[in-house]
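Given next, in structure tokens, is a single chain: the form predicted on its own.
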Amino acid sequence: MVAENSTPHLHSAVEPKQTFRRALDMAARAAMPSLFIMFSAILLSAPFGIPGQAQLQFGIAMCTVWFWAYSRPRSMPALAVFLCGLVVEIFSFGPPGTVLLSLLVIYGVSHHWRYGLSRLGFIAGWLIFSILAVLASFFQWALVCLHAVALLSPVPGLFQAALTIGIYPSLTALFVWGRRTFANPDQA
């Protein structure tokens, strides 16, 4: 009879050696989040005539904001949020900091309850999404009536928020395919 211990076993999960390379591409690999919403609020600056251009520019941020805090928050950490909310308001046309504030908030409540989050269904966590994007699509609608000193139409804002709603599906696919392949920092 022979001993289960006596015979080499081979590690599956074997760490890589740590090298210059290896870190390089982790770090490339974490941040491809945040270099996603910094290339398209670029390229959606761009004057393309997109009908919903700007719109579009908010909404790819907030559900790539939503999706990575509470996904993967080491791919989507608060700093990263901060700089990823500067670049699309420099690149955005909209009141001063309403979008910063927007991320950073939508980052809150995503990283706080990421693991309540990641037990719910689909569509429980695009409820939630929903409800969190007409918030900020109707604060941004508030400010620019109050920098207007003059009630605006809402129209505006329902199509941000309506837009931000109905990219998140597509984007969480996008998403999720990403992080199995492409954006894991922990992938060999």
Given for the second form:
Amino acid sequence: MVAENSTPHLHSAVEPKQTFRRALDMAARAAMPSLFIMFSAILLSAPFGIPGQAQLQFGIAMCTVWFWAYSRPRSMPALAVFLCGLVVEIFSFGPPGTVLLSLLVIYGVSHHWRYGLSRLGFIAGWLIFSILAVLASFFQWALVCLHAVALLSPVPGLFQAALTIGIYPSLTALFVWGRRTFANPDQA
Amino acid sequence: MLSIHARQVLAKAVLPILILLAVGLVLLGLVRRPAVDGVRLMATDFMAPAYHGLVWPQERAKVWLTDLRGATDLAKENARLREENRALRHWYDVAVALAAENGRLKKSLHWIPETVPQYVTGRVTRDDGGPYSRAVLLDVGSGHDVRIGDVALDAAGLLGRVTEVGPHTVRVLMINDDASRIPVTLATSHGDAIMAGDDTASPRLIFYPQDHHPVEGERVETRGQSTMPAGLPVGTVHYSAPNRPVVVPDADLDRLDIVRVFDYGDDDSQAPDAPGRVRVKKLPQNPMTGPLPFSWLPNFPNMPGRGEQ
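Okay, that is the form predicted on its own; can I get the form predicted together with its partner chain now?
Next comes the full complex, and the chain you just saw is listed first.
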């Protein structure tokens, strides 16, 4: 395991005593990524009138699942991805199921290649993520067209893909810091 | 407890199962979209108070920003208003001077001042049993001074003329009734015409000069004639077909509510008698009151009505 035991200095012979409070703390830290997706999905469904709110919901969910699935899979199990996807689905108004399916597919890719991705540099990871984000947006656009029985403009889909790709670096910086600190169950 | 092997198989099967469920949701969305949207709406309804709380600071900030911008623009606004005030004062002086000049000119020309029309306002009640297909009853209350021929207007334009007067109500014959004929003037082509109602929404124009056809879109006003004052707005000309000009009325003839009836005091505007004019002798009020001809014949009644046998 490359990414999961990122804090080797804590794995000493002297482990802290397992209390209820510590178990709760660990669970909260492990659930941080999922809670982040759910909280941002609900927050971004409020009528703020900010342009690109719905696209941001999708982008944040995609980036979070991608990052945590390869860097700490224990914090982002498949069931959690499914639940997060359901919450995003409920609080968004796109074609049903597409965000959920995209999240599960990107989770599968990221989780399956987690060793390779951990060794790859940031740029290469970003590039692969970008291709997946474009594919997911294209899939959404195709479903919307199928539902409307018309060839609709692909511009909103492209905007969503661009936004998702664009927020990835800043979110990654946040997650890298969080993986060491507030979302690290080993520090409980 | 499950064996390690079984647990590994289960862990590998979780993702495919979840993906299958997601595909099921996609298919459900394609087939039964209202069901999914119903769930989403329920969630949004449930979250509505939270949304209100979330948006509240944003709204407050917007209000504060507007106030702040207003305060910073106050000096600029003040200067602009002062400038505008100066310009307005100038125009006020011009208007006063023009009014004085107008009054002086009118005085030197012995201008007869126009009478200010008296009017009553009433609420419209539909006329079901009247002699016309397009007429309304107007509740003007007791003690009114409405006379036959008075002009009814709504907020936008001419509506019709008063045809019958009762103690509390008056009947207004609307301009689109089959019996309505109103003399009108066309504002741009300066031609006169008769606006004849034909029981449709837009009355026709007839008897317009053949060398001055009405122009599409031009204003139609009343022509000063007998009880009708000049210059009341009626509507605009529209060609519903070639050589078939109609008037699109300004007044909303289908949704009448409050209507004003104007009395323009036309008693003194009767044309003087022309020399050599032969007056039409008025028919007696009841022509069947005198003795009938051939009353000397036997078995013939000498008075109208039931004769004596």
